[in-house]
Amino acid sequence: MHISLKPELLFNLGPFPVTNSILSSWIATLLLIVLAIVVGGNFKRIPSGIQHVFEMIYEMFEGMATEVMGKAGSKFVPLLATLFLFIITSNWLGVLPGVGSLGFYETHVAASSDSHAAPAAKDAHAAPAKDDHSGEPVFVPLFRGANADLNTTFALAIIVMVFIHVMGIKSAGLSHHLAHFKNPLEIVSEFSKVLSFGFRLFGNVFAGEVLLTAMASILVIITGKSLLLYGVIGGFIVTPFLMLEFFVGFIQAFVFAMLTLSFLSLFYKTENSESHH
């Protein structure tokens, strides 16, 4: 069983390294773009199918945003819905069969982030590296859950927090916004929000991947090479955990969007919040 905290490098686009988590995030983004084009090109006054799902999501966040921030909250619904859709799509794609299991083998040295070597079998004459696994074939999955990579979750967290403070300055003015940070602890708190955003999403998604990998390993130990037993017993062992991961994927996407709304309401000056500023 191979579990890696960092994403594996697949190839380079010039100086830009493309990892399996980046590839998964591109696929999630492309899928959402295609769905948006399809829904927009077949827009109906009485929604049905995927259009109905999108409108339900939009109306859900619109109701929550207006309840928290008043009418001004409606302008942030596209952001909240986009965050939710991207995160839940990435999380659910990471649970699908083939993600984490389709890939190739390369030597441990070649699997490092600065490697440009092609996949290779174990070489008995390879020079020993510093670790004990040098020269051993290591499995490199083609796809990895986008949010199982700290780079993705921290990028989302930084984008959200920068947006929140820009909107705070725009609504209340720079001097009024900076008045929130007279206490140094408030500055520390803002950095902790980035850490909380990033680690919460990453931790839950990565833990789910580890759990599914562990269950698959147990399944192989129980069934051996019997395909029949693997299929029958596998359904009883793995399916409940797959359902749990779909649920966790939804919850984490929803929590991320709601925390964004909550933090935004602290700094964005509205008719409902003037008394608190």
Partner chain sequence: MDLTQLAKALAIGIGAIGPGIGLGIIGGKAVEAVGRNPEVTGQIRTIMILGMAFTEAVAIYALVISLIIS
Given for the second form:
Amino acid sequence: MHISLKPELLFNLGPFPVTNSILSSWIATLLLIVLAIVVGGNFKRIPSGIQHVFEMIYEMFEGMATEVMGKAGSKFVPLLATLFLFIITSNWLGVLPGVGSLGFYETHVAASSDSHAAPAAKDAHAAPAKDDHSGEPVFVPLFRGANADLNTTFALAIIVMVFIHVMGIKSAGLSHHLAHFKNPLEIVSEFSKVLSFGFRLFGNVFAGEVLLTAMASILVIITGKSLLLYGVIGGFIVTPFLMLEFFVGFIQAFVFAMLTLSFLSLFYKTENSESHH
Amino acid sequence: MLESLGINPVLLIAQAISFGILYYVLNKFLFSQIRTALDERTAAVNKTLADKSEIEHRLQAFEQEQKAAHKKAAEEVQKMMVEAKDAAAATKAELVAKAKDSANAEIAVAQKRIEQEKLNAEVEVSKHAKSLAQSIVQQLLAEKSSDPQWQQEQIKASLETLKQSKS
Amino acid sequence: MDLTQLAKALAIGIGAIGPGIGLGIIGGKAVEAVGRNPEVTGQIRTIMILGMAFTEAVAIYALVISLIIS
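Could I have the structure of this protein in the form predicted in complex with the partner chain, to go alongside the form predicted on its own above?
Let's see the whole complex now, leading with the same chain.
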């Protein structure tokens, strides 16, 4: 059993490497966009079905934002809800059967996300890389949980942190905002926030993926034989862990949005808190 | 290290852009509508609540008014009843008095008439009696005139009567 | 002798001790708090999840280190 830390390269679209995780994240994005247009297109006064779900999520974050930041919090609700929706959708799509197991074998090189992979294909044969899988066929899954890729999670983390600081400058003024960082440790803490944002989400989702794969193939790993029966039993073994992963997917999406909100409230000065100073 | 973690700036930016697009689309098509819908709903609920309290207020006032009207009506009825009773008593007394008066008058008239009748009757009777007496006398006279003894006796008696009346 | 596998195991194994204890304390304290005043269960749950997220991050760092070691 080997699960790569990196997303596997599927093909190159010009200079752009299309990996399996970005494919999944596009699917999640597309799904949400279609849902949003369908629901927004025939928006009803009396909600029903998916509209209800969206309204519920929106109201949940609105309640929390106004609780933490007062009335000003309500303008950040779209960002929080988008973060939550994107993360939970891609997490739950990542748990679906076929993600991580549906794919193809590639013989020439260990799949890698970097764009040098394709030109370096010949070198891989000649110079044995540190990865001892090169040379023999390597399994490349077609889909991979979008958040089991550090590119996705760091993209989200950087967006959030940039947003938070832009909002801080907008609300309090540049000099006032920079006054937060008299202590150099504060600057370190800002970077560690990005790291912890990115790695938390990635770690949870990736560890979940490893856990699911390990549990599904536990009999194969122990006995060393791959029988069809072991696969069937593995399916039963993995069921409770699947439920756990659905729960973790929700919790991580929620935590991401909640942390965004609480970091935002550290820097965003509302009128009330300013007069309080 | 970034390489071994699979971090690729191109992919990072691509993910950021796709998230940006997602944010824009969701905000434009969904969240703005939810926002307005929620605001509308809040306004509607507030209005309903305000209306409710207004209606309750009005209802209370109306009920009080009604109660007052009831009370007033009841009082009026009471008053009218008392008045009616008084009036009835007055008319009764009047009627009774009138009836008594008319009865008295009638009685008086009747008495008068009775007296008149009596008088008439007496006159009549005396007339009758006179004529009867005359006829009886005539008859008797006719009968007795043939009897000379009775004639003498009669003359004697009448002479005696004249004598008596002269004395 | 290749100690890479051992290093990976130790990194996450030792690294998970602290966060494990921390998560236990957070969960236990949250239960205590809910027991003391159950009417603020929702707020306590939110705060607990946030605290757990911060604590868990430490374990995640260890996991990342163990994944990086090769």
